[in-house]
Amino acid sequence: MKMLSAGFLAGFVGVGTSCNHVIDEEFLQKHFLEMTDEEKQRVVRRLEEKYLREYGKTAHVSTGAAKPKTLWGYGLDLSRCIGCRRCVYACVRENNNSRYKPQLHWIRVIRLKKGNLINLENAEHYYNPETVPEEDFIYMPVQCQHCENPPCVKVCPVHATWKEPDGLVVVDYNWCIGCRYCIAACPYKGRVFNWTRPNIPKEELNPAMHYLGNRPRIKNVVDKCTFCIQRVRSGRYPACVEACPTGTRKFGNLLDKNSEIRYLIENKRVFRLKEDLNTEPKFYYFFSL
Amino acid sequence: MRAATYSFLILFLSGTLFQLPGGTAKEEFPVPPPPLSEGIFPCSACHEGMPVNPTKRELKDAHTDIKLHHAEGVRWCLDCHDPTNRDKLKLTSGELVDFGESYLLCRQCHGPIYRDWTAGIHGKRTGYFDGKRTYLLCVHCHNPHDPKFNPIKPEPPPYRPRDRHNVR
């Protein structure tokens, strides 16, 4: 009896502490943009291990910057879209989010009626006919702007989310305090919160990971679109243009005069949503027809 | 929308059929392997010495899944396909080309979807963007037969936030 006792109370000493260790550790880290490389170096190794240890894959944390000369941008063609939702989920699947409790979508395609386009009265994101595209109406994939100008980011009091010189506007999970004013702020309902650790089954865990982007999130924090920030800064399209089976999603560098989206820009009608506010998202809505 | 294209298309045909648009210089676009089924490739196998018939009918003895509905009131098969080189495919200029250049022959009469397409904007491009990336074949989504982009079925929509796969 004594025996076992004293080996339960070590056995749950030596967890305490080894917990509080790692606690600690994470407790301490300091704001991604001020650590050195050194220590990128060391908060991505104890990330690894502990994907490791929770999801039993070997995982690749990124911290890789942004590149020069870029500015991504992303183009989406209203002609185009039959709002099948393939973007829905192949974003939830590469981006690791949770998959139920909650659900977390980082994009939601709006049905609208057509002819009617400014009443959003008739706009609804869970329709469910047995195909697409239905006669009347057209789908609209709304996800984070990523804005020049991001109200989300203003209004955070802890600067755990800003824009990088790529203008992707990204978080830091770990300096996030989960007050959720960026939420509110955004005019787009481009973000969503993790109410609790996601609930991504193992053995579909994305082990290619960036630390600004899909790494699995903690409790109580806030997550968004990154624009796949682990694909495109090592020149991959992101997942939802690759999903995408009609070829309704553009992407590119805004700097770049060769590139899909600056075609689109100069020869298609383009617009964003509300840019009364001046946000100035890099999301170009346009029209192919 | 729809109709302001078609007549689009119509005066297009009309009037330049026969100029390839985008200028004549053969840009290359690396695709991915068409999209042919298993075991037609090649055509030849079957072809080589085969007489030719030329008359528009119903298919009988071969290719009975091919229902021509694509302009087929003012063509027939060997419009695309070449009756000696059933290998390839042929362009109005008499010109041969590949099954991985599909692409040349939907040009002749789709010049404007087609300039689009070499910038990635109509269709679709994958991969990297420096260099290694590819795009796919108009035939990867148009059947050249019957090129009517067909319905889905959409992927379930979100749960709502009362679901039970969403209540804390």
The other form holds:
Amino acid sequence: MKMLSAGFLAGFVGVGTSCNHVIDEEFLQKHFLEMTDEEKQRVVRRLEEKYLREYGKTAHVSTGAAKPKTLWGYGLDLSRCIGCRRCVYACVRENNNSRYKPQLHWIRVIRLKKGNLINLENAEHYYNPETVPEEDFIYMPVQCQHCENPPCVKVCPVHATWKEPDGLVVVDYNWCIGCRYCIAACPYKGRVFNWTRPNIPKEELNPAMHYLGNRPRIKNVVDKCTFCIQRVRSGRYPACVEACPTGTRKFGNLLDKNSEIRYLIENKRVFRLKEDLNTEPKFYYFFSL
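Counterpart to the form predicted together with its partner chain, namely the form predicted on its own:
The next block holds one chain only.
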């Protein structure tokens, strides 16, 4: 396990020995929540140098903290979604997801026959996006629900995933041991496993990153939607919200009484997926028409 191995290697090699260069600094670094600001900046500098070597781009890796009095929430208007999947590919580009072998998506769009919304067993994940929208179907995008009581966090044996003060469920990729307990625990299939290092064309790398978000992930770790932490903590909408051509997706601060997301929750007939599990998702579905 990572904690034992790091401690063992540090003690075995010792400080000031000629073997120090063989220790992988990335492997030995602390859990993100235990790092000082100075240690975070040292890690960030190392990552930015690494990305410059690998991709030929100057990256900026943020470690920006949650804003006070903020609890992010998401709304999705199922009467407007046309199943075009532009959100899926905008997410891939923004979050430096693998483009091929394998292609990893954080958002799934499922097709349902009208009248069978609750019957997810008959949902289709694979349909022709060139034929949408289809008269007899509706489309439901599904991604990480950023639960208030996330089951994925409870099962992680090394505390590599946790809920931030602004409600975002995040992962410290350097601490993840790839056991995939979180994948099994998530009732929304909101997590994916990196079987390889992300395959990203150099010219397509997004250099605006967050340590807990869209930096290129390590092989054999789990990752997931973060509501574009690198964007929302700098005052921007998630990429999927901006990419949607029909205004289906809504996003905002649940603690702000004047926000659009609060208006929707208080004035529309909203529902959340699998509410009976007491996960308390911060992702709300509704119909406006």
